[in-house]
Amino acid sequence: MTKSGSAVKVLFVTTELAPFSKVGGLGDVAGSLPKALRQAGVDVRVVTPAWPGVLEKVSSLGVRTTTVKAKVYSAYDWRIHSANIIKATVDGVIIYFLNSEDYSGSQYPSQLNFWTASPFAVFCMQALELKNAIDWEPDIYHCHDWTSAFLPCALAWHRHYRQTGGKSIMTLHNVAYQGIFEPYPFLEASGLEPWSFNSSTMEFYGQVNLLKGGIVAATAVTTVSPTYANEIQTYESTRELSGILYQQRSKLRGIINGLDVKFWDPNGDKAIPAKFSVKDLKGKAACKKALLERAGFDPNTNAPVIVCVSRLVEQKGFDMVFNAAGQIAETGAKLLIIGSGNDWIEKGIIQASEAYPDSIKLFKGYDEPLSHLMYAGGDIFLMPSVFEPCGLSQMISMRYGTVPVVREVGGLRDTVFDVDRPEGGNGFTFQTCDVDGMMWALRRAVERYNNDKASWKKFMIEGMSEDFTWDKSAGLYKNLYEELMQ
């Protein structure tokens, strides 16, 4: 609560929110959490690009929008930018989609330069301007990742909005993404003072860094499990930004993220061939049916089946992957992996599943209703991640009765506990980021799996019953919102 004894307001400034825009965890993230603060009491709204095809995604999915009379309108680069607002209210939150010119391009462009990073100002300035439109002014501002760090930056260090006063949060999803580019012309056409650009605050080896910009200038910065706050204060994480992190750790917390567990829920899942529950297992082996049909493999086969649900890039391990084709196949397992991502990568899962046809399975691509086939139909659920800000993958393959081998690294070290510690566990941990490590964690679970059914129910009905929900999350943000009103 405020002083005033109302509720704390609060923006979501994000350049991802699912379902509508969705391109990784900072999507499901903003998507979800909103609806867990409004639950929890907080004032909360939503504002977001109108990428291509984002309008055409709010219609097909029968949201009602309207359109606000005023429009917002920010300056930058010596002229006027302006969007039509169009608002929607999903789940009692209510969402702004800023549209306009400024958001025709790619919503994370190949190459960042000046003018590619441009929309991402302007939206970050044109977030800061809606509180004229709409006739609503929040006490915080929420910025997600390197795309809504300008936010932060125009509140310390532009020449009009440092006068403000405004408080924000910078909430760090992946610290490997940090928005850097060369500093000419942006400086000038962003109106900022020409001393933020300096080593303390957004210079980062000659070069423009909005993320450690961004860090510098929140009130607060957060990340997404407590494991990876601490890791990224190392430089064997963040290399040369370990140190303004580890400067900034007053200000840092890890708060692990939450699921939305009425999307991922297996007994009521409309993407799948039969519903199951912690209560009920038996349409799960139907599920595992669905998915050996899907792939080309014997339906009735006793063999684990083992899946992979992931980007496929050098974050997550597939190298790890692919490299340990013959002895994954030794295994007897079958591995079914769903994404795509680094070519290298792709390939070299190609060039293991031509090598083990009767083993190994890429389905390339990206296709929702077959990745909660994998989550419901699979054994295991394989995530060697290199390094893994929270996850969520582990999270939704627990909640769908899929033992989850993985990486003892940020969030899963956060959610995934060894099964055979002296307290147990809900799954298969692994330290070393090797082959070897992998497949020591790999072979105990193929080998509990086949040879001690009991031990096995139990760890699913362990993973099944976590709580993922946001509740507890939702909490520590609220806590936080109140600690910046005092």
Ligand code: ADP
Given for the second form:
Amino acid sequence: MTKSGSAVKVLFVTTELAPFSKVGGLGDVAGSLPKALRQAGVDVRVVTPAWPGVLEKVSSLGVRTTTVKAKVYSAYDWRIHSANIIKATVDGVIIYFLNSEDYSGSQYPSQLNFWTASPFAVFCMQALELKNAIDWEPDIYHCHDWTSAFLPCALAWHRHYRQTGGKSIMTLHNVAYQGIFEPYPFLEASGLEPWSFNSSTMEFYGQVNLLKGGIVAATAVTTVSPTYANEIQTYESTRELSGILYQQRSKLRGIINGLDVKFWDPNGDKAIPAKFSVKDLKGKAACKKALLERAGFDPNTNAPVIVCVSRLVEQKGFDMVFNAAGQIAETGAKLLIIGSGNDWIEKGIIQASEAYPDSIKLFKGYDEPLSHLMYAGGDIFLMPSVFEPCGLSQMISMRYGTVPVVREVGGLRDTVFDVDRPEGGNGFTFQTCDVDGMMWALRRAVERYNNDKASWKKFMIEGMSEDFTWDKSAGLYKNLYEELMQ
Ligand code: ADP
Ligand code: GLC
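I've shown you the form predicted on its own. Could you give me the structure of the form predicted in complex with this ligand?
Zooming out: every chain and molecule, the one shown earlier first.
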């Protein structure tokens, strides 16, 4: 509640939104947290760019839209940028898709410079202007990652917006991506005050660092797990932002992500060939069969199936996986990976699958329905991340009775607990970030699967019974919003 007793009004400012423009976990969070917040009594709406293909996706999913009469305008690079506002309501949450030529390029540019960073600055200013086009004014702008980090910077340092007031929250889904590029001609073109560019604000080794600016300028900063909130104050995976994060720690808190448990539900999932639940696990065997067939392996094998669903980037630790290919094949397990990303990682996995074609299979690319079959048909979910702000995949795998093997880092440490602890657990964990560390946990999992089916069933049920809803975390965000309104 605000002081006047009305619900807090929050605008989610996000460049990814499931199911319309998801790239990774940020899309999942932006697509599911607002629903939970609404149920908790927050008046939350979402603004997001209509990247190429997004409006087509909206209509293919049968979502009804209307075009708002007024357009939204922002001034950037010495011209006015306008966008049409397409409004939709999904599960009770109002979404504004901004449609203009500014968003006609790729969602995430491979090279960042003034020109490729411009859509993100324009988007943030249009988010600030939205209130003038619709009959609703947010109390708080809730921003996500570097792509919307310009918004808190604008509220603090922009010639016009710093006079308008407004509160912002910067949620850090991944501090490794910061939005770094040359300052020229950004400083002049963006409307930020020249004094806003210094080492205690957004300057970073002579470059602009939007995330650094967002962290300093935001009213509050959150990140997606308590352990990551601690790690980033000292940990090298922040690419040198830990000093700033340590300095800003009084306004930083870690709130663990939840899942859209209706969407990720093995008992209602239309993308898998047989349904199952804690009460009746039978359907999982049919999913495993279908997955093995799809991979071209013997569908009747007794071997454990290890699955990975991931972006193939350094963060996820796949160099350990392909360097351990021989040892994994020796365990007798099948390893199925779906993902795409860095060339050198894809190449490493392809070479491993060529060396061990009876054991390792890569499905290259992004494929939502196949990812569901992987979660449902696997026995073991492998996620050996170097760092992991939260991680949703390990939680999804547990929902589908696929027991995770993870490194004890970030949100993985907050959600996966080793079964060999005295008090028991829901997965297998390791600490040392190398092949030996990973294989120590993976071998324990494979051996337990092969030789102790009763315990394995217990591990599956333990994971399937975890509470991965947003309920608790939505309450924590609501508390934060209300604190900011005091
Ligand atoms: P990150 O956001 O770092 O990529 P998360 O574990 O938080 O990691 O979220 C990843 C999300 O993206 C999950 O919903 C996962 O199922 C999905 N995903 C990742 N790779 C693929 C893929 N190749 N095909 C389909 N879905 C994928
Ligand atoms: C990021 C992180 C991931 C997290 C997701 C959603 O992409 O890499 O760990 O789960 O954001 O917050």
